[in-house]
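Presented as structure tokens, the chain that follows is alone, the form predicted on its own.
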Amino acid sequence: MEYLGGKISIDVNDKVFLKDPRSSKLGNKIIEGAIDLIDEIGFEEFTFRKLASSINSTEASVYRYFENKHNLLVYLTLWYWGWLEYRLVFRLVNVEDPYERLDRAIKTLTEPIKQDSDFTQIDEVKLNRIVISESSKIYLHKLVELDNSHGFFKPYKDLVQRVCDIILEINPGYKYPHMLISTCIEGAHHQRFFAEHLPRLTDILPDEDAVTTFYLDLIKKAIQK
């Protein structure tokens, strides 16, 4: 994270892009348009030609910023993880009790996403839907080790590590903190998707956010000494 012109900016690995989309109006239009279009038609149907048409630009202009659509999806996903870590850090400021910090952390990772007024250029609600349905494509592929060697997944690792540190503060002997938190994040995403599209695969309860309540209960029980 860094501050640009009095505003918070989420850093993204510069190996992901050819030209930083934050550096120009067109670059920002590409990011905003990509979020809108991927959310609307899905990543499989998404192409740079369709994106260029939707933002009244050219396909060649999009290629000046990103080598391919895979790297564009990586950019969007890394930005999301960086933003989620920013939210986590903000919610944990001046909270000394590790149990309260763990509660806040789990809620940050599992609660439904709302629009963030600090980042008006990004629709976090749409981006969350993209991450839920498409983000596994950035690491479930044959070249994942190469991408990992470039540091593409550091924001996700940093986010997981922050919560792992809280767990180990509560129970230093707990052996599976990374597995528990990555399962929490991915599982919560799946349960949100199931609730909307495949409700018989989850539990929807009246007057309760069952997903967040489930993971609060699961994690607290798992780390009991």
Second form
Protein chains: 2
Amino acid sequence: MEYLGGKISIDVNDKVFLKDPRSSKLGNKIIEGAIDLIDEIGFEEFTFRKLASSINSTEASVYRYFENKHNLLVYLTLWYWGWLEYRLVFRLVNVEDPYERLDRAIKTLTEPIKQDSDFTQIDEVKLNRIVISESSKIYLHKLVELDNSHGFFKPYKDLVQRVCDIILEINPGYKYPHMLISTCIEGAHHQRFFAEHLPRLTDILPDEDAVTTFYLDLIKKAIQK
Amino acid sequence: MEYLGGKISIDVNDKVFLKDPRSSKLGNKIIEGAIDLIDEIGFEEFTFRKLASSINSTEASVYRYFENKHNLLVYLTLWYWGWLEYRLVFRLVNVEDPYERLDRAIKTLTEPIKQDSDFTQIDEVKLNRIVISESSKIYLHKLVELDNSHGFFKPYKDLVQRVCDIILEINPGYKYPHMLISTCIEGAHHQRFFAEHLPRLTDILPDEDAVTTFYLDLIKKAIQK
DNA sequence: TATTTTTAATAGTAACACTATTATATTTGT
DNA sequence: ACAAATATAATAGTGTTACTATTAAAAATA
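What would you give as the form predicted together with another copy of the chain, now that the form predicted on its own is on the page?
Entire complex below, previous chain first.
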């Protein structure tokens, strides 16, 4: 899929970095290198020293861009939510029927990710694996309310709200649209993680994207009047 | 709730510890102290040095019981799943109607936790907060398959399977019982975390346990034929 | 009571998170 | 074009953490 051929970029909340990594060659290498390295060794094993060595730079230089590795992970996650909202908007534009809109929205949120040629510097497939395995660590910690006060969760809320609006168009009386959509987004991540690492915890069916089918069915039944 | 007045205990997979913490005074203090300290400062800030100092022991002594803090968190989580399965079995025994059984099972998995006087050494309310905030970190890491090979996820699978069996009794044709139940367990944790720390991400309604109501409704609609 | 055996404390090491300072490159003004 | 100002990155550290080898003390057994 390509809409604009590299002519746009996803803006990320500037409180998350010390210096914008998009503003220099080294900054871009930090983002690309971080995606490769976190995907490879996981967030716990990932350190700025290892990242610096993998891109032939130094630890102190990485610290000029990000206060710590937590904020770097927040950056990657915010970019991802921004990118996903951009994709969602494109897949819904000019589609009027709310049922068709909901179907497209759920698929956008739950289907496996393919490379997006509009953003050649970012490997969305690796980034999706990172979001699945690591992104919940950005809010499952004691400073979540501080991060929230900086607006780090706004892109996620915006994304959820867009789908809520469709649900409320279909059934204005449905009481739990936010719970339903965040359950669906987080749940789809969990199920894909389970399917890969703990298959006995899910229901794998060959030749079918069971995750998307399951959440499509779940949401449609949930919002029935 | 009290069934047996301290005459039973929850067995935890012995591969998770080096020396059984239930076998000595220091071991019990490690578990109690760990629950207090992780609940207070979070798992990232938690170290064996801080734990040792909080119970007037030494770092090296804690290491005689657990290889690392990851395995201590696994221990706490396994105890919790074991305890929850024990509670589930008691709440389902002698109840025949599968709809009533399902209702009780979902409530057991999603309702807020109260202190259990059968296990006076463990503060289940604090432990529940730890499971909500920290337990997903035990599988969201690169060594999850090793832990799985040691059987660390068996208590979780057993718990899920018990509820799956009820669902299949009600609707034998339902294709995704494992996804539905794990979505519900993990989702309820997420929603309670959101409700406390990121309320804008959920649907808070005063004077109602919206989390349990939501998942009861979701599951009943999902398995309808 | 002497001898094992169990248990816990001391004292380390390597790696990690993070920073103060210095050196180098780039930009800007004249 | 060249010097001054500014931006950028590297060097060399500090305190802390995760983890271990060794020694000391206590308890159990012969």
